[in-house]
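One chain comes next, on its own, written out as structure tokens in the form predicted alone.
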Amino acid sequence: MDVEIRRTAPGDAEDFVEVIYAALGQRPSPDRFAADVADVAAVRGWHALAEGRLVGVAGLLDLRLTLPGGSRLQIAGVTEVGVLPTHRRQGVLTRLMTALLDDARERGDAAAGLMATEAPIYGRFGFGAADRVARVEVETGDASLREPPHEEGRLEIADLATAQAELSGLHERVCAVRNGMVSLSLFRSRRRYRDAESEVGGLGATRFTLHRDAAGTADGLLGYRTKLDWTRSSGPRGDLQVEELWASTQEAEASLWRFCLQHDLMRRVTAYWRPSDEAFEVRLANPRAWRQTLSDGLWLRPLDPAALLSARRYGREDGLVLEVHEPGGAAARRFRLEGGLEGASCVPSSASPDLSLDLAALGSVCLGDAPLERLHRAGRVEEVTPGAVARATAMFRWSPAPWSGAFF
């Protein structure tokens, strides 16, 4: 099948959105469809046409990613990917992804990132799962603290407009201190609070609470929904669902979590897309009350491995030659990596490799979450020089664990 790939024109937004909904098997309300059409203007889109008919779409966002050590790197965020059910497994997605990645490479992006709706799809394009996110569930009756809290700041109830006004600056401060954080895009910012004032899934409208430090600066933001279930025999058994919780300080983070867990009438607190190493769990007298399930979050595809590896910091001072295999059978490339806590350099090399790995495996270890040694045991990394796996594992490991922050 011949497939033509072209950039999405300004007048193509309705067709773009129609394909996304068809790919998802959904039919939106007229108001929701119109809002999505307006939002797509912030996406750099591509169309895939077969016999002149639109059969697939995909888009890119300009984002920044925080690397181990605190540097921020421009990446291409792949989003809004969809192929009509009638044209799947016919090479349409491959053509779209090739066009997107070529464009990102030409623009100088060191990597591309995405959140995968289905995990098996994107590894063949060189994407590797680079961080893990947690679904957290806590029974409030078991969630007492080990020690009394120390508070210098204060909490305040906020309305939607105030939350929106505070979010941008706060999110940037969180990005500065958290490895793996991805900047907010205009596209997702438009959609973030679209349903905030409506009931969703039996849960009430979103409520907001800010934490302000002693100087009055907002250093934490909580958005949450509640559902109250009250029976004569059991009394109040409400559910509180955390929609978002951002904090640039430990005090703000602890204060907002405590607000959730000590909220009157609530029996259970749930939260999604949280860090895999959330510190508040350790504050509980009974850590078993904190139950979490891990899943993949950000998938990373190195486009310029040398630039990506040079920009981060490393857990120990060392040097290695990496042989990186591209997807699709392209010739492997070798890079000499020298790095430590103070900086790093990565340049092309012709020396014998210490380790051999594919591009997706490199994407998985770039942020320091996936231990390189574990990938070696799984057959994803070949050790050429004895001891190189242990050395590389110590180099790439970083704490805190990466957290991408929000779906884009």
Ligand SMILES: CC(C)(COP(=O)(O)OP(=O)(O)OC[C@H]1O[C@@H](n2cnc3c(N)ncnc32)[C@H](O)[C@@H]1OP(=O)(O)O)[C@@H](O)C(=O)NCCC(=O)NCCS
The other form holds:
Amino acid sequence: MDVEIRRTAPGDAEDFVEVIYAALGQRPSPDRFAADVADVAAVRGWHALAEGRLVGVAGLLDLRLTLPGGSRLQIAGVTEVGVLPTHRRQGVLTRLMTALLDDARERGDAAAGLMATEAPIYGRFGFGAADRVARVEVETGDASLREPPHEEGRLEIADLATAQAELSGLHERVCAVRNGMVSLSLFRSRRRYRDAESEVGGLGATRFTLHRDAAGTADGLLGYRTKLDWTRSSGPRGDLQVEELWASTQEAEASLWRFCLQHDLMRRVTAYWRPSDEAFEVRLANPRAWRQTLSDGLWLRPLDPAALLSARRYGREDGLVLEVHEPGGAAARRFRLEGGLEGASCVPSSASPDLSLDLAALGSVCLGDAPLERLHRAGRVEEVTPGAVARATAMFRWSPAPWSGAFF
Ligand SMILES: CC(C)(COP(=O)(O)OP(=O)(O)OC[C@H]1O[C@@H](n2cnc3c(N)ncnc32)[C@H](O)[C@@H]1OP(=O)(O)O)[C@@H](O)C(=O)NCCC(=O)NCCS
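Can you switch from the form predicted alone and show the form predicted in complex with the ligand instead?
So here's everything in the complex, that chain up top.
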């Protein structure tokens, strides 16, 4: 099948959105469709045509990624990927991906990132799972604290407009303190609250609670939905679902979690896309009350490994030569990396390598998760110089664990 790839023209937004819904097997309401068409203007879209007809689309967003140590790097966010069910598995995404990655390179992005609907899709293009996100479930009856948290600020019920107004500033403050965080795109900010006023899946409309510090600045925001449930024998056994919980201080984070777990009439609290190392778990007297399941979050594809690796900080002062293999069998590239807690440099090198790995494995270790030693045990990293795996593991590891924060 001959496939032509071209940029989405401004007048093509409706076709773009139609392909996305067809790929997902959904039919939106006319209002939802019109809102999506308006939003797609914020995406750098690409069209794939077969015999002159549109069969696939994909888009790019300009985003910033927080690296270990706090610097923020411009990356390309791959989003809105869809191929018509009549044309899948014929190489359409593969052609689109080549165009997307070329587009990102031309823009000077050091990496591309995405969140995958299905985990097996993107590894072949050089994307590696770079953080792990948690689905958390807590039985409130078991969730008392080891000791009361220190409280100087206050909680405040907020409406949707206030939550919207506070979100972007607060989210930026969280980006400053957590490696792996991806800036909020304008595109997602508009979509974020569009169902807030409606019931979803039997849960009520979203309610918001803010945490303000002693000076009155918002340092935490919680969005949640509830479902009430009673039986005569069991009493109240409601569900509280956390839609979002952003906090730029430990006090705000603990206070908002406590608000959820101590909410009257709720037996269970669930939350999705949370960090894998949430501090609140170890505030509990009974940490077994906290049950979490991990999954992949952000997938990262290095485009300019030297820029990416020199922008982060490392857990141990050391230097290594890395040989990085490109997908599709292109020639491997070598880089001399020197780094530590204060800074790093990474430059092309012709020296013999200490370690050899593919781009997806490099994407997986860039944000401080996925111990390199574990990838080595799985046969995905080759140790050329004895001891190099242990040294690289200590260099790349970072605490806290990376957390990408929100779907884009
Ligand atoms: C996922 C999707 C974009 C793939 O598009 P496509 O044009 O079929 O992909 P390609 O034909 O280029 O596939 C390239 C390779 O990836 C594999 N692949 C593609 N989708 C896959 C999936 N969902 N699971 C496992 N492998 C997959 C193909 O089998 C092919 O492998 P091969 O080269 O060994 O044969 C398309 O199926 C789709 O639109 N799905 C529904 C919407 C969606 O999930 N979008 C992704 C949003 S992140």
